[in-house]
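Only one chain is included here, represented as structure tokens and corresponding to the form predicted on its own.
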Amino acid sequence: MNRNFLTTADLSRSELESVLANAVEIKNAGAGTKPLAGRSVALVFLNPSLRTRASMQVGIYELGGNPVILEPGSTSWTLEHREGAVMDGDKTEHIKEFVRVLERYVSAIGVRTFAELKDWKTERTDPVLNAFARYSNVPVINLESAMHHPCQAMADMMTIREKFGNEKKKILLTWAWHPKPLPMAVPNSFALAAAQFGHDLRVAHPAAYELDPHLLRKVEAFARKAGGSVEFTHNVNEAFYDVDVVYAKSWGSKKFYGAVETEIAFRADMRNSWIVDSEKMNKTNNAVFMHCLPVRRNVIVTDDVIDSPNSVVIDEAENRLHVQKAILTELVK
């Protein structure tokens, strides 16, 4: 496995399978060995979190380690990541010093930094996450960045594996209406991982909501290599036919990046059509419903779907813990 865990695209299929196998073993074994005994792991949160923060903190503790929580701008200094920046504004410390000091104390650094939804050309390069990786001599774990959320995607793949075994399944990744634009990290990482594991992936979204073309080329290449397929549709009703998994997630449009009010107006009439409801789920092959959480009920998905026996959103959330334990065990030697 690579020194860092930034995106599943950096790992081979065999490496991803190893992570899942170890996560299943950890889940089934319960309390076991303490591979992080005497080690500390820094968790740097530039954005809010429930599942990521709790699961990482609990996971490190259960592996025998010590989690060190840092919140730049709150419990630690505000951070600058740009090279050559003249720091005469509101940023107090550069990531160069921040990371190089931390690595003297800890065995790995997890970092969570969302897209600001202001400048697509810059944010698609994951500048903050990559600055951490560039300056660190200890492993860096992506706890969600502007472009990727690999821990969530691996928990998603683990959940699908638990429900269906090793079979190739028909998976729908569907855009959903939301009152405001959201980052693309979750759909990006889910599409990558689904392709890498060889599933048949269908991506449904309105026109103007295409994912990053460079990322989609990777998705299609991974699918070909793994024996799966990728297709795209703008028809929200036809998208649900005969699929085994429905993964709902909203994301913003590159076309309106940085123009929030314009995008909100553009998507206003999609509210009633782009929602996962029982009528759409009845078109599936008795599909399971998935979402990374938090989810806006009766906006993204109706109560009757998320509360149904086919909803596996809580299983997904639990599997974050086990997948991240497997990643930590592999990276922190």
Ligand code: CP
The other form holds:
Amino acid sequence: MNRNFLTTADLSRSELESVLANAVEIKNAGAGTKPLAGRSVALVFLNPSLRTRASMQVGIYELGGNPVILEPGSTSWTLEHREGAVMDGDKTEHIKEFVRVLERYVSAIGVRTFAELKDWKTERTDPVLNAFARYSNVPVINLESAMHHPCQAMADMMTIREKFGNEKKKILLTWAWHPKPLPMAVPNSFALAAAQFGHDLRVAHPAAYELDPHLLRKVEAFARKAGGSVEFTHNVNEAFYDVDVVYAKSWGSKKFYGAVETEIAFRADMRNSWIVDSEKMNKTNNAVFMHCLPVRRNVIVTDDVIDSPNSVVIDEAENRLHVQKAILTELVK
Ligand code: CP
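Please supply the corresponding structure for the form predicted in complex with phosphoric acid mono(formamide)ester (CP) (the preceding block corresponds to the form predicted on its own).
All chains and molecules follow, beginning with the one already shown.
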């Protein structure tokens, strides 16, 4: 497996299958061996988290290791990532020193660094995550960056397997209205992973909410290679027909990137149409409902859908623990 885990696209289908198989074994075995005994893993959070932070901390502990949580700007120094920066502003420490010091103590570094939603051209290159990867000599694990959330995507694929077995399914990734623009990491990684696992993926969103074209070319190539398919629609009423899985997520528009108020005005009249409700779920093939969480109830999804027996959002969150333990076991040697 690759030295880092930055995106599922870095791994072959057989490597992804191996991670899932190990995650299932770990889940079934309960408390198992301690491959991280005597090792420490740094978890660097530049943004808030419940699931990622708790599941990584618990997972490292259960594997016998010691999680070291750092929050730059709060419990550690503010971080600069730009090469050649003149650091006379509010950034105290460069990632070059941060990483090279940290790797003297720890066996891997997990990083959470969201998009700032200011400058698409820069943020689509995942500059902060890639600075960690560039300077680190120990494995770097992406705990959600500007463009990818691969641990979430692997937990999502594991959850779909648990519900449906190995057969390919018809999966809808649907945009949902949210009061403010959000990053694209989750839909990007979900679309990539669904294509890599050979599912038939339908992506529904309003016009102006297209995902990154470079990312979509990869999704289409993976789908072709794995025997799946990808299609796109702007029609929220037709999108739900005949699918087995509904994955809801809101994301921001590249067209309005950095212009938050303009985008909020643009999407204002989409509120009532782009919500997952029982009327839409009734058009599906008795689909399971998925969301990475946190979710805004009765904004992204109605209470009756998320509280229904078809909702697997808590299973997805649990599976974060098991897939991340499988990833840590593979990377920390
Ligand atoms: N899904 C997810 O990554 O949750 P957190 O933001 O709470 O970590």
